[in-house]
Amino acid sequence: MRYSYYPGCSLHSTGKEYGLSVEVVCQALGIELKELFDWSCCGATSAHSTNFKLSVALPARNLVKAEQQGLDVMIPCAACFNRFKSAQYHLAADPDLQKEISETLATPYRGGVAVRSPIDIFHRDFGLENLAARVSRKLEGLKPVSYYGCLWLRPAEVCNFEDPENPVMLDEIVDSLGAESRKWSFKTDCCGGSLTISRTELVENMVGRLMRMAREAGANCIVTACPLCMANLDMRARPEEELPVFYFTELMALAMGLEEAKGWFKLHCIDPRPLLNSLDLL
């Protein structure tokens, strides 16, 4: 399996451990990633609120590069995924816009590649049975709730990702690793997004509610696939409410016995190592 790869800005900065774990896991599974040459920012999170055509042109530039590589593009960041899917949606619906954006880029946009999430690729393309077969240490005792947030799923007609009300692929991936995902009703609730700077108290309240509801569901940790959700959950939880938060690819690497996994957990604000040590998973 081969895919173009768009890491985006967060996976080289605040979501560094996500980027590293995606690459290490894909290498271990034999999934070849070909990073887009000279990729650029997709415009998240501000372009769409300031200039519509710019918000389309920025991801379209990268989509054209993926078309030139002839491979569907894997995008691990939920915000980047959302911007790419939005650009595709608007370009497909408006031929005049597509012509204008192609002229702006000096390269024709043809809409010839699919935008894919690693969740989708690991679940559908690689397969849960194959993934379970790669597990060398089952994550027994780990009881996560899967937290998707907003951007993978909404607007549903744009993202076309999974059931926008009750997605399950992330739950089924962590279950295949030997963990016990817990059911809860908050997997698609908002974490507050970029309001973390301008409305910090509001975000702290939203994150606190998510943490409390996760505990009520019997969880001892949270699993996500969004750098912005990770930042809010990991940084804005009050000490008395906090639970460890993982990128799902970190848990994949841990279950597969990949040594690199041990070095990522120290990058978390809420240290997950006490929980993992208590379950004899480190």
Contents of the next structure:
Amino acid sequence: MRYSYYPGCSLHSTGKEYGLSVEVVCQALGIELKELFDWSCCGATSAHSTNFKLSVALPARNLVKAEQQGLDVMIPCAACFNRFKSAQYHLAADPDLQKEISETLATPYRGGVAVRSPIDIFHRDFGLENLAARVSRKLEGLKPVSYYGCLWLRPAEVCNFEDPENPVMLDEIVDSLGAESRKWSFKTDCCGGSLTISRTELVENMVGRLMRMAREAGANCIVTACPLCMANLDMRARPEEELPVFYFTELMALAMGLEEAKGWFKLHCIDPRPLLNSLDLL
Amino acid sequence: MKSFLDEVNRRVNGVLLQNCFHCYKCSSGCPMADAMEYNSNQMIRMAQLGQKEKLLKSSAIWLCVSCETCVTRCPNNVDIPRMIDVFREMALEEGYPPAEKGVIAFHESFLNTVKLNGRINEPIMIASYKLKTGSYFQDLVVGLKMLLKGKLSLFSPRTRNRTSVRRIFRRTSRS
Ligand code: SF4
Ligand code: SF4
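Alternative state: the form predicted in complex with its partner chain, after the form predicted alone:
The next block holds the full complex; its first chain is the one shown before.
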């Protein structure tokens, strides 16, 4: 299995342990990643909030590179995934826009590359049974709620991913690692996204609610697949409400017994090591 | 003459806002409804009534986090987040005084960093945001923690062909 790989800006900074864990897990599973050559930022919320054409052209620059590499592109960041999908959607729907963007890029945009989530690649392409077979240490006692947030799922016809109200692949992945995922009604609620810097108090309230609801569902941790959700949950929770938060790929690495995993947990603001130690998982 | 509603519909380029039958489903699920002075179906009604100024001056258009819950649940597929993006673009184009200065300062800092480096370098972006807003002490502790953990680096790799990124900014620029 080979894919182009678009890490995006977060995976080199605040989402460092996500980038590292995706790469290590893929290597261990024999999934080959080829980083997109000289990629650039997708523009994130800031582009689409202020300039529609910019918000299409920035991902399109990278999509053209993926076309040139001739491989479907794996994007671990939910926000980048959403911007790429949205650009593809608008470009496919509007030939005039496609022409204009090609001129903007000075390279023709053709389309035809699939934008893929690692959730989906591990779950569907690699397969849950194969994954379970690679587990050397079951994550017994870990009770995560899976938290998707917004950007993998919505709008459904753009993301074309899972059921936008009740996605389950993340739950099934962590269960196949021997953890015991808990059901809750907040897996697709919003974390507050980029308002975290300009309107911090609003985000603290949203994160607080997610943490309380996770606890109420009997969870002892939260699992996510988005560096923005992670940043908000991990940095904006009030001390009395904190629960450890993991990237799902960190848990995969841990269950697969990959040594590197142990080095990532100290990068979290909410230290998950006491929980992992108490379950004898470290 | 084209009405405000026509112009918004043209730019949204999807389901007409007239299709909203004000069932309130969008606003009920909106995580920002509490913080907004007008919630999503009110904004649609205001657009239908041509209340351009009130809309473009509002905080609400800047507080929407584009979570896309509303459009996902709307029985008529009215694309509210896209409509709100259109309001934001119009407000900037026509020079309406922004009700949420911090939000706009964030977007400007973010995009300037991309224009300069091709990618986001968080310390540079945050420094630029702080210069714009004067909020020097907010998040200092979190920022220091991140620096110490080695998550923020002043020298993260940039896109090599920055000319091609700048070309995109130049070609899509409004002015
Ligand atoms: S959900 Fe759709 S139809 Fe109902 S009020 Fe909102 S926009 Fe209108
Ligand atoms: S996209 Fe904006 S208006 Fe729609 S539900 Fe989310 S925050 Fe509310």
